[in-house]
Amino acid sequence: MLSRVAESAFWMTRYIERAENIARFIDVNQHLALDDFAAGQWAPLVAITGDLAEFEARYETASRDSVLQLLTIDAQYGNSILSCVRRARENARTIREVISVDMWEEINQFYHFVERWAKEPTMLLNPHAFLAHVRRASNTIEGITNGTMSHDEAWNFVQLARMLERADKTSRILDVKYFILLPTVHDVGTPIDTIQWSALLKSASALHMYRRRHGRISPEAVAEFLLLDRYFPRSVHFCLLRAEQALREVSGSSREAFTNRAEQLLGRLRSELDYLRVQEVFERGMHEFIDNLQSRLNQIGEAIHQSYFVGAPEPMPFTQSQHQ
């Protein structure tokens, strides 16, 4: 396979993912600012991507508007929803010819539709509608693809990015509650603590089946089920443990042996998270276990270019978490 198609196939899937992405953890702030339990909250947001740098320097209040404005439609800011559609659109249309027809018209029609809510005056009044459709999109196209597309290097490539990108941004869900949702003593296990983490496992899509693997909810077992659990697909550990699945298949190693080093990064990461408890997660603390993981996770895309896309330019990545 042609490095070219590779890369392509690759980023087109982190852009769509991190679209999705990016409208689930502003539901986080957006939802819970509706009940005032994140008003005043938005600054922190920005910083959850590592770009506050950039926001201050275009805008000048972190108000509900200028935050949503950058993260959804600025077309200057190269990880807002619409800048990730239209580079995801131009990846695939550069492999059209692996991609199957169905996928290509399905990113075609997202292109389009957040092309027209960018131009739409009352967006930010409401964006309740913009975001839910963002995330039917990304889920619509992740079906199609696997059941259109041939499961080839190209589909391999496509797994590995959306599992990549999918356990970075359910690490940063998560950060949006420790450092932005974080109540005070006084709230820890009363139900505005509770709604607070309905609210996150609602935006990882992850609430009724948390439920029905722990049932109440807990700080300890909420970050255990997005963080280390084998079975949830929007967990780190389920993406990690299907992200070197794919990394596998694609260089044909063994799980004994590695070809690269991207597979002996991504592979380390995965068995530490194996054998990982969360009360140690919370004895080294969720912000630093947080950090490092994100940094980590960058780690392996870099080797993964090296590895297989060299002679491209990389595209942006999100920055480590800059807050302290």
The other form holds:
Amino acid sequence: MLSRVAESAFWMTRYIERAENIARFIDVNQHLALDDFAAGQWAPLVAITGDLAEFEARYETASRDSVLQLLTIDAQYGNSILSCVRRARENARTIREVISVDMWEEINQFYHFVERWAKEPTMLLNPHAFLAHVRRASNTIEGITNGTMSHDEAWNFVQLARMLERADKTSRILDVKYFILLPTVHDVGTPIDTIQWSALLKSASALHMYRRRHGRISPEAVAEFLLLDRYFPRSVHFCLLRAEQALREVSGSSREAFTNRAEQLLGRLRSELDYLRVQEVFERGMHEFIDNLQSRLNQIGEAIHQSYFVGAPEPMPFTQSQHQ
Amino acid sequence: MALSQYQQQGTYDETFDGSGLPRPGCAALVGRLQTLSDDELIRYQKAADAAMFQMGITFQVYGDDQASERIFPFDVLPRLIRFDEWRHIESGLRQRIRALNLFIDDIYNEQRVINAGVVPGELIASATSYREQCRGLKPPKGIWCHITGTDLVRDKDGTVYVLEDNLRVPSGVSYVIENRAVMKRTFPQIFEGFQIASVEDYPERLLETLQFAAPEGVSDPTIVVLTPGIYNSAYFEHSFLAHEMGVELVQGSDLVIRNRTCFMRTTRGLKRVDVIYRRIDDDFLDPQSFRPDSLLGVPGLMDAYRAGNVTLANAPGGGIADDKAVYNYVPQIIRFYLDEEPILPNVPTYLCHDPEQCEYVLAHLDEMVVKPTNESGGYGLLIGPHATAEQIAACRKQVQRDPRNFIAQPMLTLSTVPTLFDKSVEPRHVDLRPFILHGERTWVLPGGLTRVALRKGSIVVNSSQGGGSKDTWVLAADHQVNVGGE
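Counterpart to the form predicted alone, namely the form predicted together with its partner chain:
To see the whole picture, the full complex is given below, headed by that same chain.
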């Protein structure tokens, strides 16, 4: 397939998945902020995006309003839900001949929905319905994609993009816990702590699947579930297994060997997670582990660019974006 | 419904005759519409608009921001063409395209038509659409104009004229197909009992035409559609046609020439391209051969084309046949190459190039439509009877400065069709753009794009100037048997 088309399919999907995950980030904070002990902690949400500097340049304080504004409808901010959906649709528009009609119509409707709500002044007062719709639209597009698009090379780029973006964003959801302060050091391991961990699970739609697998909430088990679980579709390990599968479908190489740098980097990271114990994550420090994970995901993204979308400019550091 | 108050305006109406009765073939449709209330009709109209928006059948308005994407206005009341009328139009178009294709081939090769004194040589040499780079070219199977969209109008007395030939990159066919799809999706009741020629096989026929035009010896050609990109106002159509044919949609930057052969850049390296349905003007195709500042084209493409390694459809240089001054000679061109009388007449045309005719035009500017010879899309047009004194004076100056660049035609009264508005059904002027594919055979898509001037009294139907469109039905020969009651 055309390199440009592969690139557009890749970014179309990353932006849709990114919009969904921003809705999930906000959701985790909504859960927490409604309980008074964490009220007022909106700065962590910006911190996990990796775009703190950009936020501080344009907004004075990290209030509920300013953070919600940034993440949902700020057209100047490239990773707001509005910007992501616009860019997703722009990419979809350039490859309408490749994607199915059903996919296009759903993405087009998603775009019109977000544009309409972005102009609705009351949206920020209660963003719940908006955020729920964003999540559902993304899930619908994923379902339609899997059900109506041939699982050929283009689909594999779509799958690769979704899984890489999701792995990155699930790790960021987990990282919220690092930034959110407990009232005092004595609160570690108390009900407040437990509530925070379960809020993370909720925003990754993972609470009920977690319960079936691990039962009671413990930090190790939550981290293990979101990072290392092989069966939960939003865990980092699951995502990397699927991403690698898609990449190998594209290149046609076997699992024992690699034919380019993207395969090498992705294969190595995936195999590390195959054999990692969650205790090692905590020994190293979870935030440091996640930081390292994210920069390796970025390297994989860059290597995919080099191997398949030749001529594409270098991606931005930390949160990757497409330059067109 | 409001059809009972329909006021004709002394024009030829496509649906009603002079006495206000439905024309032959239209009675069943009028009867069907009369069973619907105004509210119901408006509801169907709104459903159709919403469907278009949802399907993303939109165009970008230039110079606006993200939100300014509009649907191409669409009117749910269809325009009918009787089978016998269509047969006549169809045979006229086939004849015209066959002749024009021979003409282009001749102009770039032997120039028999000039030597025989049928078309003046200086008219060709001075045409901006003439391409010296195409001299001596012999495209595969001798086909230059693979895809044509010819604009037809009907005057007061009911005669159908050819208004202009578009042999470069005519657009609009996607709307013909999508208009029908939207009608079926939102207004299925209206089709019951009618037998209407299908428009859905256009992509199949287009693919066949492009395959037939492949370079010699290529049995399973790789075909692509070349677009200027998503900011082009016809991008929807480029994408639509590539999608419907199942071929790649490429931009200039996706293509590369190596060893006088065209390739596209893919995730698995370079892949050879055999046929390019290009939706980019000649000028922008190849910066090495045409405009050096073009960023849309492919450097070296003309070279690969000349070497016979890739087919361009339509062939570069074909624009010479739709130059508005050459237009005047099309009847003679048909007689010269085919030895037949033209089936469809031209609109009488004055060439400002000719001093005598120019003098007449300048004396009658307020009665005439004046057109630049090499523009399309309704740009630079003067409609004398509707123009202000200043506009006429400005036009006079332009014509005097560069007479070769202008033609004039008497103002035709375009036929009208009932068109739905919020509170009424009113007559609006229409034209018709049928699409012709020239390959192993010459095939005409039944019907074509009916463009309607939505502004009251306006005769400018171009979408860039406030025009909309309608579904166009060519009724099958035996429709009267099927609809009963007529």
